[in-house]
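Just one chain is shown here, as structure tokens, and it is the form predicted on its own.
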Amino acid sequence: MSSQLQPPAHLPTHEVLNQATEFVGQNLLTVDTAVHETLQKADAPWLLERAAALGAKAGSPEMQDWGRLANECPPKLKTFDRFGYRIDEVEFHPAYHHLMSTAMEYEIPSAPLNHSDAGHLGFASLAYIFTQAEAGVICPMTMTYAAAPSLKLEPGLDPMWLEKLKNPVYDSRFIPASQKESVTIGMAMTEKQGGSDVRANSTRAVPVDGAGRAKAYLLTGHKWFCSAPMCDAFLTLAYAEGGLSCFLVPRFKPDGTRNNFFIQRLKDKLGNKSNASSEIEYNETWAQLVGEEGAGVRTIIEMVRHTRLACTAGSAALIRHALTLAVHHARHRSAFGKLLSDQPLMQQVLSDLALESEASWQLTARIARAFDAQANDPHEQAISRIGVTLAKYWICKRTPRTVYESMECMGGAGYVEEAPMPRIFRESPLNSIWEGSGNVMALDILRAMQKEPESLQALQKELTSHLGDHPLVDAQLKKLQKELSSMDDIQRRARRITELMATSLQACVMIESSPDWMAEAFIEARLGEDRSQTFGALPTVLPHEKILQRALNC
């Protein structure tokens, strides 16, 4: 804001001073040294260029304001039109459409389809940058990105779906997909009685003219959570004669008429206000079988696995956004005679938060690279499967605590609704709940250990390659091996095992990807015997000046 446009600082009773400025007008890529380094090393020029452009856009006052407006003016359900016809449409504020258009333009959902080099790293890093302007739009972008692997499993589907997923334009028109420039895909899996236990679903599927792959079925039942109901089609689960199966449900039937897709209500959620999450009912709803009857979980699990990468990237982005605001505030606010950023205890807290942020990003990037390499490398494929579950569990769990501490660094200025921090805080628990809560993630790790032993072997290979790099890493791996040496009461120990795996992997990734002094600080802070559960209460003084300059390079 120019000096001519600044509001008056001299008021009748006092002078307005010692206030931090809005953090806008900065490139969200170039101020983030760790992410910038990752993309420079990726050998994917398209991605570095795209991320720099999106970084400037996402940090602009305009896009930051779109994020605010999309959340302050949430979507509205229009069940009927004014003449009494049932339409089941959701109306959004224009800011939401601007954000959707930006996300599509920068290829957030289509990066792996359009780029053979670093496509999944592209999705993760672009979503990470975008989330720092607005998180809710990333939900439909995530599901659209994640739908492609499941759709590829069914060659009998109209190739139009995958072709239109590639198109980096946003087409918001509510018309049949065949008439649109591009499409978005949603997901509707869980039901009231089962939640994560999708085998308890009650929705039934009856074939229209013979059962079989890509054949038409009619679905009847409900879905307790259906996010982004204005998507063009949805992957969903229902019981056919052969068992729990995966189906593609379009909003329009092949004849161009509206499908029986009845939105009962929009969820009134803690956060994620810009995104419409709904309860829906199917009543003889037209759908196509994706994969074999009875193979529903196996078919849709690829979509779930990719959405878990998105949860990881989204949570890392929320940590990053909160840290950015806290550091910026501390650099502009004085107390007791000097800037907060020069106060030793505040430096210790902010540096600790910065370690958390970088470790979250580095682990996210490692898993995204495994996704990119999985087709040609069995080790990377195994890491992508077990690693995304570990990362999703741990980073998402750490997010609310980290965001809260960042909010506290700002004091009352971070707690008022005019600030971005309350929106970040309300968003912070979501990714830990979506696509499998903490217990589901921990149990998935146990299942992988038993059913996919190659994933555990790959993880152990990754971790043991760093034996000798640091005594605390060696001690941590020894603890992990002890936990894995017995199967007694293993479910009760599942979270402990998952945490040991996740923090061990984070430490190893920091050794590989971050400066030596940054990795050393993280290992001392997170793996030491006297580590604290409170940010800033570390047993050692951190190299705070270097850490904070690296964290916010502006």
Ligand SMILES: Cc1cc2nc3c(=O)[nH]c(=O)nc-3n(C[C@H](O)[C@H](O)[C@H](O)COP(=O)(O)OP(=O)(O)OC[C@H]3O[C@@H](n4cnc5c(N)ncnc54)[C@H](O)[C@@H]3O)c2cc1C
Second form
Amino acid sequence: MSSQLQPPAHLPTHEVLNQATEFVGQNLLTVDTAVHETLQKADAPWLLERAAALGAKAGSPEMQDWGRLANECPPKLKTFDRFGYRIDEVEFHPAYHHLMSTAMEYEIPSAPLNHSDAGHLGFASLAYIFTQAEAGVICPMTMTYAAAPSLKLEPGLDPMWLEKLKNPVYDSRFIPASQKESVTIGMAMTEKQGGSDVRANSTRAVPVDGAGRAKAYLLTGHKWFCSAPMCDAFLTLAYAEGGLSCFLVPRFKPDGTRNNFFIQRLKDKLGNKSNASSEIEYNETWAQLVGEEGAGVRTIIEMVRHTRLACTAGSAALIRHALTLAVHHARHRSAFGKLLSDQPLMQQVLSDLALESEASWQLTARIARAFDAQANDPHEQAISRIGVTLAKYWICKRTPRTVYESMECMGGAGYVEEAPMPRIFRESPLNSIWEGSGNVMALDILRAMQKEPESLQALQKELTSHLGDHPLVDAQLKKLQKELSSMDDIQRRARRITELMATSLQACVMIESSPDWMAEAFIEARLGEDRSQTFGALPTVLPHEKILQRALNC
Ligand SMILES: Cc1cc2nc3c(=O)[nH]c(=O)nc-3n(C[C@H](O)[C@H](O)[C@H](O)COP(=O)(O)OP(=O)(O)OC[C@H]3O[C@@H](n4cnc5c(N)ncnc54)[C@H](O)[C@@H]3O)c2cc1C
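Please supply the coordinates for the form predicted in complex with this ligand, as a counterpart to the form predicted on its own shown previously.
Now the full complex is given, and it begins with the chain already shown.
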């Protein structure tokens, strides 16, 4: 803001002094050295250019304000119109639509469909930058991104779906998908009696005119959580005669009339306010079978695996956003005669938060790169499977505590609703709950160890290639080997095993991708025996100047 536009600091009773400024007008890519380096090394010029443009846009006062407005003016359900017709539509504030347009135009959901070089890294990094303006819109963007791999499993579907997923424009009209320029796709699995355990689903599917792949069925039942219900279609699960099966449910039937998609109400959520999450009922709802009858989990799991990458990137972004606000505040606020950023203990806390942020990003980027390479490289395919589960578990679990500590760095200014921090804080537990909660992720690691032994072998190969790099890494890998040497009480140890794997992988990725001094600081902070549960209580003094300059390069 130019100095002329500044509100007056001289008030009748006092002068406004020592207040931080809004963190706006910065490029969210170039201030973030670690992410910038990743994209410079990615050998995908489209992505570096796109991320720099999105970084400027997401950091602009305008887009930051869309984020605020979309959350302060949440979506409204219109079950009926004023004449009594059932419409089941959700109305959003214009800021939400601006955000959706931006996300689509920057190809967040369509990056892997449109770019064979670094498409998944593109999704992860663009979603990461975007989230620092607004997190809720990333839910429909994630599901739209993740739907393609499952849709590709069913060649009998109308090719229109995949074609329209590629188009980087936002078409918000509530009309049949065939008449739209582009589409968004959601996912509806969770029912009242079972979320993690989808085999408890009670929704039934009856064929209209003979059973089989891509054939029409009528679904009857409900879904207890269905986010972004204004999507054009949903991948959903229901029991057909052959078992639990995956279906595509469009909002309009092929004859152009509204499908039976009854939105019962919107959830009143802790956070994620801009995004509508609904309860829905199907009553003879038209759907098309995707994959074989009975192969529902196998078909939709491809979508879920990709949404898990999005949860990882989204949580890394929340950590990053909170860190940015904390460091910016500390650079502008003084206490006891010195800027907070010059106070030794604050430097130690902020540097520790910055280590967490960089490690979260580096692990996210490593897994996204594995997604990009999975088609041609069995090692990368194995890493993409086990790695996304580890990363989703660990980064999402670390988020609320990291955000909270960043909030505390801002003192009371971090706790008031006018600041973005409460929104970040309320968002922070969500990625750990959906798309497989913490225990489910840890149990999934055990399942992978038993049913896909090549994934554990690939992880071990990657980890042991760093033996000898640092004594603490060696000691940690020994601990992990010991845990893996017995199957006794393995479920009770699943979180411990997952955490040892995740922090080991983070350490190795930091050795590969971050400057030596950054990797060294991370390893000592997170792998050492007397590591602390809070931030800033490390046994070593961190090289704060280098760490904080790298963390917020402006
Ligand atoms: C805001 C929001 C939006 C959502 N949007 C969607 C959506 O669009 N589509 C959709 O399908 N779903 C959606 N969900 C639902 C979400 O995916 C589920 O809440 C989640 O999968 C957990 O299922 P559940 O709530 O039934 O919990 P449960 O399955 O009952 O699990 C409760 C707890 O038990 C743990 N647990 C489960 N099994 C075991 C076990 N064997 N051993 C040990 N612990 C276990 C879990 O880890 C969890 O901590 C949404 C949820 C939220 C909060």
